[in-house]
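In structure tokens, one chain follows: the form predicted on its own.
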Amino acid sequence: MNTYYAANLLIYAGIDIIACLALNLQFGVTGIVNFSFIVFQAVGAYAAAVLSMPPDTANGGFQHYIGGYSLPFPAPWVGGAVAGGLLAIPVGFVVLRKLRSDYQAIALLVLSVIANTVITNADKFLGGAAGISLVPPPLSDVINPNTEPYEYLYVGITAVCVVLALVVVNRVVNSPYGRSLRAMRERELAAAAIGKNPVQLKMTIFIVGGVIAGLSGAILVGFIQVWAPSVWLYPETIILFAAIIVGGRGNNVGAILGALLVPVGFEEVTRLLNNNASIANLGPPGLIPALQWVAIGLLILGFLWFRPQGVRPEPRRIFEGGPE
């Protein structure tokens, strides 16, 4: 195994983890079925890319993109994750305020597919169909990105975003607050009827998983250094639900273990599956990650129906009244 190799690996781990863990807090804790996630993911993705590059004008127009500032590193970090978190205000107000949980999750994937469409078809806005790209690598003017110690710098700074975001999640899931959201996931009515305020409680979670959500983004754009509609697409979204089922539902440790599982472990085997010539060439070009989608279907099918609360069940907290 290669240092680049195991750099990419560690990356990659990092980033989905991060995003399993924003995406557990509002679906495994919360009970938002945020069928939109992506969408934060590629609203940070573009914000700290925007932030980060020069005017559309620097490298000879040949894309064009709003904004152009050259910010240096962390600003376009931080400013992705901002932008996740105020994306989430207009979204979780119009969405989360009225409608039925279900209706949420139908809404939220109509989002994500329109967001995609709009950002398509609006070339002159954040580049069109084609993206944008030629995005700097954080520190890139510190050091020099195509060299054996920056990608060790990146799995170091990924590292700390890691566990920054768990310990922030961590406080929120494990503290009183933590046991409202789960009150008001198992019985919404009962939770109101104690005084709690459900449009609130969701509210406030839905714009912290959007900021840890675009944090994510703004790091794989910055590793990538290109960033396409073609890259968040609404499926990317359900390769994230299925880590959250197969980890264990409002389980942060369950969360990282799918984001292992699934993201990373079915990239991994796909990789293999392609370098494998003999595998390769069976079927048509294209059957091998067409089966990927095909084998995460029955995964998420299977843990439904086998083991509803995953690899890593939540923890259940038993006080003197009884369970929790």
Second form
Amino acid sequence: MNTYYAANLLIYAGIDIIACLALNLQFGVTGIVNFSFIVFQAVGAYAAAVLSMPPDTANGGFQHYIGGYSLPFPAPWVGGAVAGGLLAIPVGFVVLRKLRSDYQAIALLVLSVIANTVITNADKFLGGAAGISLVPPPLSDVINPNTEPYEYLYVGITAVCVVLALVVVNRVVNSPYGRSLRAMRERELAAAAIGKNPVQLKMTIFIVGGVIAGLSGAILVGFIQVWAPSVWLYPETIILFAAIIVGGRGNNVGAILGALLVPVGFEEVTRLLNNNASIANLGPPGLIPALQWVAIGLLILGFLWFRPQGVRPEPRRIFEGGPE
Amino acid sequence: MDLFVAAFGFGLVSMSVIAIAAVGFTMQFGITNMINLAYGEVMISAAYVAYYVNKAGISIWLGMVVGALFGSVFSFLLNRFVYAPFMRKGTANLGMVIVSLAVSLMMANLLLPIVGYYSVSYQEDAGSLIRLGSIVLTRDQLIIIGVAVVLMLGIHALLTYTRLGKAMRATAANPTLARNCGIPTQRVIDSVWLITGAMCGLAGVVAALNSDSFAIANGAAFLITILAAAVLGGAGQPYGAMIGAVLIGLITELSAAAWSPQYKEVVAFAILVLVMVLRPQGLLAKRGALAAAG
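So the form predicted on its own is up there; where is the form predicted together with its partner chain?
Now the full complex is given, and it begins with the chain already shown.
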């Protein structure tokens, strides 16, 4: 196992953990079924990309995108996080205000499909279907990104971001505010009756989740250096949902566990299968990746059927002195 | 101007296709309380079933019947073996949405290795052109419109005049009360899945017939247009879905003429957003889905 591979694995794991923590805050703790989660990650990635890149006339002008501000690290990452939060405001305004929760889920799913269509077709806006490439890695003007120390540095920055995200979501979940969120998730009407404003609570968490999702996108694009509509199709969100369902809804430790088991596991199995030529060329083209998606679907159905609370269930919060 | 009149003609075909699909979808939701996000994938599967029948040298009209039968049986089994057990287990509405999305993902990916990525089209001569002023339609397109009109009248008759239709409306309004009144709700729900499944399969075939070619990726696009029509009309309301289909079909075709056909689904989505902001209950919202017309 070489350094590059280990670093690669750790960085992906970190990004997936951050994303799962954000989605768990929205879906597990608050009960918002955010089927367009990947769009928030994508907007963070696009924002970080165009903030860190030179104007699109550079490199012979082979790609087209708006912006291009060549900002130094960490401005693009902050920009990615802010972009995720900003996107959550209009989306939340339309979706979370009046609609029933299953309608909300559908509206967000449709948004995810449509956003991808629009970005794919608008080829002057963010590179269209081809996407954006040659995104400069953060701090590449200080350290050569093709060296081993840089790999360690990137793992380090990612780890800092994971800790930051974990601190934020833990603070929210374990505060009285988190109790309001859980109360609303369990019975919205009852929470409203004791003076909690469900729309406001959901809106806040939608924005907080959007910020964290945007940050995860910024970290990802800084590492892979390309971004295109094909990497944020709506099934990507379903992988993260599978992670939360497997790990344990509403439990941050469960979300981390789920991130390590499902998305990271999915990537690794893909890599191993592709390395093994006799398996990779089995059956008609595309059979193995297609079957992996089927496996994700079966994983969701299996867990919802046999263990809906996940591997690490949400702890039951019991108060001393309460009735038995 | 002629461009828009011609677009109106395409709008008539488009709304027919959407109406068949959206009424089936909205009845599933209205009566069985199940938002079946796998609907688009069942449609595309039926289109492929008809494609293989057609490829064997059999007329596409027979293929359409086979596609509808496939949709019917498949939807029935899907409910019997996946949705109904989860519902009996007490999975919440939100959980059911996730279940149906997982089913949709699995269907698309089981279908993919069988049919491949490439677009296919039916072996069918679309027939002579028929001119009505500036509106030019093929014989096949007129048949699609005819099928849709007959089917909508049939649904209206079913819900209004038959015992089964009345039982469906009673089940939609209050399943427990309906059961207590001696209505066999289980059999009613089974027949709903059989009927709406047939509409879903039929819609898949006519949608594929109406477009020059189709591919596996069309399933998601179908679903979005259907959702827009169903939500616009008021989810769970068959008559609302008919109105929604008329509006969505016309507006998307007119906008395609005025702007760009690439953005048909985007226009459908814009309508969906407007409805959600201005009138989230849809055009024909009433207490209880499937209330009588008028």
